[in-house]
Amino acid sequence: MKRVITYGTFDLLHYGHINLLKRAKALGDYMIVALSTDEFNWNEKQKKCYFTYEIRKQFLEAIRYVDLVIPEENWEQKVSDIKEYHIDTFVMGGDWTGKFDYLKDNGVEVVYLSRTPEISTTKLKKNLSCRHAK
């Protein structure tokens, strides 16, 4: 069985995550998410969320391509999580290219996929406070 891991926000949920996660469950049998907590989001990347932990981890396991979410605590996670749950292939999106090859001395695969073009979280947030402003 191939294992694949991505990791993110996942915050408002929308078809670039959808696509996203479809193209890397194409690379393997099964799929891990691990998903950025709250406390992780603030206090590493200083973003707030929409959704709590708890409310984007119940939308993620109603996807057909994700078989397991778990917790993003902190950056250094990903070399445990790869040694823990047999990883084969690593993907993350297009924008964070090169950051992670790294982790092929794990013996993993790493893959970025590019992203769906015209959507985005930041720009849904965007797009929908200025509809909120007027």
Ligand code: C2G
Second form
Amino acid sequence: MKRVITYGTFDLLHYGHINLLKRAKALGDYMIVALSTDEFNWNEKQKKCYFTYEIRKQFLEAIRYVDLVIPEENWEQKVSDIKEYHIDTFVMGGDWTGKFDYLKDNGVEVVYLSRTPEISTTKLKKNLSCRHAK
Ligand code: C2G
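Return one more block: the form predicted in complex with the named molecule, after the form predicted on its own shown previously.
Starting with the chain above, the whole complex follows.
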């Protein structure tokens, strides 16, 4: 059983996220998503999520490609996650290319998948707020 892990905020879930999760799952048999907590998002990524961690977790757990959702609370946990969950493949979108190559030293394959170009949570928020203003 090949085990895959990926990390992210997944706020205002959109087809770019689904595209990523679908391709990541295709790399193995069991996929874990480490979902950024509200505190981690705010303190480390200056992201204020529209949906709380619990709601974002519910969304992800409803996706057929996702087998388990765990909290992402800090940048450093990736090494221990890989050990604790016996991960074979670590996957991230292309905007992170090169940033996690060090994880190869822990015996995992590191894969960066292309981002879906025309969609982002930031763009969604902007478009929705403009539409509301009219
Ligand atoms: N993504 C994508 N295409 C998009 C938008 C996002 O492929 N149009 C991918 C990102 O590359 C990432 C995943 O979807 O792999 C989740 O995106 P975010 O929620 O923006 O995650 P991010 O804030 O990049 O957090 O420790 C790693 C961080 O937690 C990653």
